[in-house]
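First, one chain by itself in structure tokens, the form predicted alone.
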Amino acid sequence: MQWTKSDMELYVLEKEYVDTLVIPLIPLYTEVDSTIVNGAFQRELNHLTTHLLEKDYRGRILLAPDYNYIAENYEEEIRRINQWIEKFNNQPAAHVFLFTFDTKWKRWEKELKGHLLWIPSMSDRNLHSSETRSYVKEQVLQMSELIKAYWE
């Protein structure tokens, strides 16, 4: 389910059936013009990623708002991630998972209260290519798999 009017009047209503939450991590670039585009590319490629995997398991899984932070103070961001995650914890999410490409996301995962699904990005392209489309559909089987081991 997404962070809409419509699907959250669902949620209430069947959220005994909803135990997987997933937050977009989407970090802010400002400094360089190559950054801010590459960054927006960034985004743009995690919605893509985090509504199929919604899609693939609509009514399992709630797709939270995204969290957006500014790419430089990740110990400061822990604090605020956390504080989102224990938010949430209000709501029956038995499982809570971070997604992004960022790499340094890596170095603070076990200060996280959710699992992070961290995967490598690609380059910028179209993200309406047929070589864009088949590599986020691999990443998606991927993840969907190591959500369900935790399910299990």
The other form holds:
Amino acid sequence: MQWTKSDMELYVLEKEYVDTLVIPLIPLYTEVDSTIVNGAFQRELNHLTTHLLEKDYRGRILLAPDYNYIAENYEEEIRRINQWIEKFNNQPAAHVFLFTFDTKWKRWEKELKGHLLWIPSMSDRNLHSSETRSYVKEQVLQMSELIKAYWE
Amino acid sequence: MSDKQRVSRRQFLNYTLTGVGGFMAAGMLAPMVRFAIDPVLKPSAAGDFQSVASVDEITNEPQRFEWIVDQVDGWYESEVQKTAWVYRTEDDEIVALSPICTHLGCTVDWGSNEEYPDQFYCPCHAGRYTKDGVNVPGTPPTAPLPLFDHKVEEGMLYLGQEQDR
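Now that you have shown the form predicted alone, what about the form predicted in complex with its partner chain?
Next comes the full complex, this chain leading.
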């Protein structure tokens, strides 16, 4: 389910069925022009991927609002993101996944209070081409297999 | 000349006024009638059929077919990918089922659970449907999978709107 009014109305009624939380991690780069473009591309790709995942498993996966962060001080962000995850503790979300293309999180994986789903980003490609579409579909399939393994 | 054919001035005026009045009344009523029956005349955009697959491809085993429709959704106009499970029954009838689980909207798969190879299976909460799309009692879904309107023209299968059952 998405973080929209209509989905949340259904969520509050049926929340015992929705036990998985997926949080997109979106970095903010502003220093170098090329990283700005790449950051925006990552954001778009992140949305495409998580929405595709949500579409197939919308009855069990809750897609949280984006977690935006400044891609500099990860130690500080770890603290804030764990706080964010704890906020969901009063909801029946037993599995928390953090989805990102940002490599830097890998180093801090152990300290996160959720499972990190990191996949390599594509180099700057056309988002609407059929190759991108099939690449994203394939990644979503792999990710959903991983998530399903936690459900069993 | 006989008197019978003579039209008096009064009669002439009566005929003329009735005729003109009739035209005016018709002119006023026609748009009203048009407004009243307008919804009936309007072609239903939702009823559009889309070509999905060649009829030869359809087997007794449900197969997944995908197609794209344009959808205007409030603020957004977007292309939406639609999916259907299509198969042919023993009686040579084509059945096109929506893959959206009637429980909470996940996407169901045909035979993806090893224990139930001849049923539709929902990976989210183990909801099951028999081949005709009817929900198996005791599993979370409470309604059968919706059926797509379908028609066959020149060897192609066209699918329209899904209908709840």
